[in-house]
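The chain that follows stands alone, in the form predicted alone, written as structure tokens.
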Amino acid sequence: MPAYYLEALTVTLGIVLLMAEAFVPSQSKGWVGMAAAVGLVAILGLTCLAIGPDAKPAAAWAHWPLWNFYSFDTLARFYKIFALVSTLLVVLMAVDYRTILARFTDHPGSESGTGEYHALPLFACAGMMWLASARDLAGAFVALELVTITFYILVAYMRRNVGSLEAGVKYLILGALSTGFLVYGIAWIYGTTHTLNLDVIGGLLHDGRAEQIHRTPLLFGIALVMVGLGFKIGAVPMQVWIPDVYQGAPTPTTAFLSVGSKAAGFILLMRFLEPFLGSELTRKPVLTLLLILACATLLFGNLAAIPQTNFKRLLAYSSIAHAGFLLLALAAWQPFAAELNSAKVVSFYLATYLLMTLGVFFILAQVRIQRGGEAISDFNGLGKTNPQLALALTVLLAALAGVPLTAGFIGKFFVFYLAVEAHLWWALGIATLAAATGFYYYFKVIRAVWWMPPPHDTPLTLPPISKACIAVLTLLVLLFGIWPQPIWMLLQ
């Protein structure tokens, strides 16, 4: 199967789920989040059979102009792979979260207002997954655009909520501020290399011709996209924006921004940083430019993570934290062709950073909903009420610290041995101190969790969507903790 059908059934599957919404009366609306999840099971299995014109070159569809905008190689699959999981998973904790949705939407005894919600995500995967496969600055403008105005409908959808409309109109300003700077540094970029593909740019830095261009407007194109990236992925100094969308929006949502929005700004930063860190013209400005916003994002995510007390927050804090470490692995660049490249380990450590997080975002969700708050206060005693949900944010907790025998430890191990092999020590000493600090703080909630007395005797109860979600991640955060070999496998 050509591996364009994937976006367009992914596509395909949102609009025939909205329009099913529409016009098939239901009180619960739990039954579209359902037909997503099964919807993206089915597309994942495709994505398996999915082949490029590489594959096939006799076919027909092989020699389509397509193919100068659209790429498939293990790097796009993976990410598409990536997309599609985090999005299940996204839309299976909506399903457990309709409660407060319909609380802040219509009113507490109707989902009528809820089922656009559990169709939405999909749109936003569509993108991410174009993302993943793009070759022309255009193209993967345009995907990143659907990505976001996505995630603007779903972070204000709570319109009863005044945090859920003050984040909305947060990330709508600052959204737009970013997307300013990246269109900008494209045009600075075209009107330098005469090109918006990818491929074409890294063939223009690489021969003769590259003495023909003019370097200072290119690193000042390539700056202001990088900038504008960092919104995507939240690094400083484009992070401002990140405490209050995670605190106001919706769980789900916040859990979706937390990883899917995280990986689609890396797989694009990855494909568009290539050519340039690949020519002698460009590459030392530019590790130097990732150096600096490396330190800065993991200094000022993990200082600020300190005095938290909301635990929305301080996760919004840890997802800074953690991209100043995915960012710290592409300043010590090691190109595609290496066998431990940049590239893997940044999609090695946001694999496991999905399950971690994700897995944390649904015990919060039903937290929420259970004892009405999100504060770490609202934590206290859960060993006494539920130790096995206890015990697994225990261990969630512990791998996003970066705790030996689980998958976070593996992440943060490999991003360490690039920059040894780098030799960046003085920011390998930055990381050092970033991740000890995370120590400090994720602990802080374990032991909000053993340590104090629970608010009240009435146990927390998981229903089995969220049981089984939870139970498998944690699972899967243990195993790729000692036996990492499967996510290797995708991207080899």
Second form
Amino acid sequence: MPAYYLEALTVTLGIVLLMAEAFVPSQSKGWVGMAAAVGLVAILGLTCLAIGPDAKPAAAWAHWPLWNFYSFDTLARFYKIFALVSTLLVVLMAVDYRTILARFTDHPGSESGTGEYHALPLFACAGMMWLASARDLAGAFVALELVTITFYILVAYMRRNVGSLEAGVKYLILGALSTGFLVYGIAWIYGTTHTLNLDVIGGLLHDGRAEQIHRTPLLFGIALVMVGLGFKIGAVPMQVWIPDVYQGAPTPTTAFLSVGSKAAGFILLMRFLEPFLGSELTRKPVLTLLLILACATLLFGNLAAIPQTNFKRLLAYSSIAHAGFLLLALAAWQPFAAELNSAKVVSFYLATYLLMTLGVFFILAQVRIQRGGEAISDFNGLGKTNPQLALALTVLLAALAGVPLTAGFIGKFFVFYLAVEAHLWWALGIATLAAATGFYYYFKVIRAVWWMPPPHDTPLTLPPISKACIAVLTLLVLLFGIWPQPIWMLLQ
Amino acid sequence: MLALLVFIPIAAFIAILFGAPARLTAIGAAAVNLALALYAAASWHCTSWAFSVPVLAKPALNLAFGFPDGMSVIMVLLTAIVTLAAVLSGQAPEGRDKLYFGSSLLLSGGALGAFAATDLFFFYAFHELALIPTFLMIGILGRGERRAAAWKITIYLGLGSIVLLAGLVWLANLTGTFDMGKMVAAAGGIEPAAQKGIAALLIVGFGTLVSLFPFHSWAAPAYASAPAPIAMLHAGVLKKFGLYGLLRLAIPLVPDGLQAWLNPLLILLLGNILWVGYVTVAQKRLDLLLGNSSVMHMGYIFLAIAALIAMPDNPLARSAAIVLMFAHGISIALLFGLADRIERSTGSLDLADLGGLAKATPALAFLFGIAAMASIGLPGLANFAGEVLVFLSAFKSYNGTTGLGPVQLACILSIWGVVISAVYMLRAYRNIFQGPVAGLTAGVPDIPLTDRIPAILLIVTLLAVGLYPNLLLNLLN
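Right, and the form predicted in complex with the partner chain of this protein, after the form predicted alone?
Let us now look at the entire complex, which starts with that chain.
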């Protein structure tokens, strides 16, 4: 099966569900989300059948010109799986989040206005999956816009909630601005290299023609594209939108933004940078820029997280902080050919980040629904009323902080390992400081959970879907902390 | 086989989480573990103890346990003994016994993992695993200013661990391996500048974990408010991780770097012995007094380490440090256990509230007396063996022609510490057990049999090592 069927199937599933949702009368819209989840699991199963033209050169589809825009390799497969898994979990989270959605849409109390919310993530998923395979800047741009436009809707979905609307407007304006940067940068690159295809650019920079390329405009274009992508991944200087948008958006959207959208940004960034980092012409300045961005992002994300009292906002800053660690792995660039390369480390880190972050968001969504708030103090005394849930939250937060024997530590460990190999001593110092700060603010939440008295003694009752997801994610975080091989095998 | 020793407490923790009877499971697991540890100590040369499972290909990581030398064996023994005593003597508050015993087991499993690990990654990781229940338990079930104390220990030890991690990653990068045995074999090539940097990171990192002056202020409030088994296990066992790390990694790998920091280290350890010693004398509560005394005694072990730094082939210093680590671990656990008993029967640990307790509880007074004597360093008890070895080892590098070196001067000054600890320990004993009977202590029942067993277990250990130190020294040769 050619790999692009996966995207086609995802989009088809989305369209079918949107139409079904519009025409099938029903009180509850939970079934839309469940149908989307079942469809996503099926597509996830199909990823192991997907192949590129190299695997089957004789097939008719192998000669389509589409393959100039689209590649299918290990990384592409990994990020397609990543997009599918994160969408699956977000869709499941949304099913349990229906009551809050219903409160702030058309008819408060009825779910009639919430159906699209369960189908739209599929379109973003298709965009992310395409990004994983993009080898042409035009195609990548279209896919990225598919993701971004879907998010415009998802962020502002609770239209009777001022916070959500504000988040939507901020995301729209800054998103449009970053798109501008991106297109402008792509135009400069096209102007200097006369192509949009990253493979062609890579070849151009490698052979003798490199001297004919004007260095300054090319670097200008690269810097612009990096700024534009910085918006997606939440890196300085395009990080300002993150706290407000994360806080205002519906929790499943926030989770999706912080995991899916970030991963899509990183795979595109890696594919985009790979040819430029392979060439002596552009290597040094690009690495310097990456290093500066990484250090600034690490410092900003971690230091600004310290005084936060709202947990969702804290997670927003933590998301910036993790982007800093990921950028550090890129700044310590090891080409794809190396055994322990930057792309692998970033992918591994993102995979662990997915597990921990989505697990925390599942818990946050339930606390929001049942205790009515998202502040750290709303987690007070969870250890007394729900010890098992509190244990899961402790494991997940410890993993985010990078405590050993959790998956989060292994991710950070690889980043540090790469940085040491690249002799980035100053950046290592900053990263150490950042990790120490992270330890502080994540433990602030753990402190509230275990040490503070609960406001009242009624325990949270977890719906079965959330309960199962939290349990599975927590166990995986522990398992991969001791035995990271399964994720590693997906990347071989 | 060694993996079993680590996984039994962790498995018991999981069992307790899923509803096994907490106290019984904990005692059972600790007893089985002690039997295993004794068996291991008897046959530690046997290669079948080693255990290794590959975790990652590049960088090569193995989940590996083993006994590289007798030091690990002694630390594992110490952990097993103190764990059994801790779960036997602890009494959980109403309805929290899952948490209470479960986290004690997790702490014990982490400590055993750290002492038995032969891979740097897991050496560090298991120690962190043990720290988390420590933090949580102090915050949840602690006494007095529990939140402030717990937050303080979290921040201090968290920062210390990260400084330590930086040093360890640097070491691993220079030696190119995470296998601690191979690291030591590849030690020769580390250049002096790097050695100095690594040594500083390791002294501060490990030092914070061991409450080296001036990074010690987390210790006394944390121990004072911690539930008894946590105080016993952390002060007795887990804290020794830092000293163990210095002996295992810093001494063989960065000897020249440590040499450069020898004089500052001597000043810091005198801070532990003299400064904290005087602070201890001023304490008005038994729990804070014990907490501070435990900080103070770390100074002697650092003195042995300093003697080893000054003279790397010093035959006594290493044994001295290890014997004293063991002896201090047992005696401080005993003291914390008995202090908890005093508080449970009288409701207070304030020295002003107590008095004449010996009349009502002669057995408790006798046991506490032995523990206090051990802590002072009375001959016949293990601490004496350790302290004498420390002082002797400090003079091993004495050179008659150049006169007293810095290590000898520090040693002479630190002998004053023995007097200080006699002052505060005897004063505490007199205040609590002798003199007129205070209101709180009248009619208090004597220590019951269930609490005598763990105390006797620890005292027998102290006596055995004190009368026949070769029990431990033979393991080291």
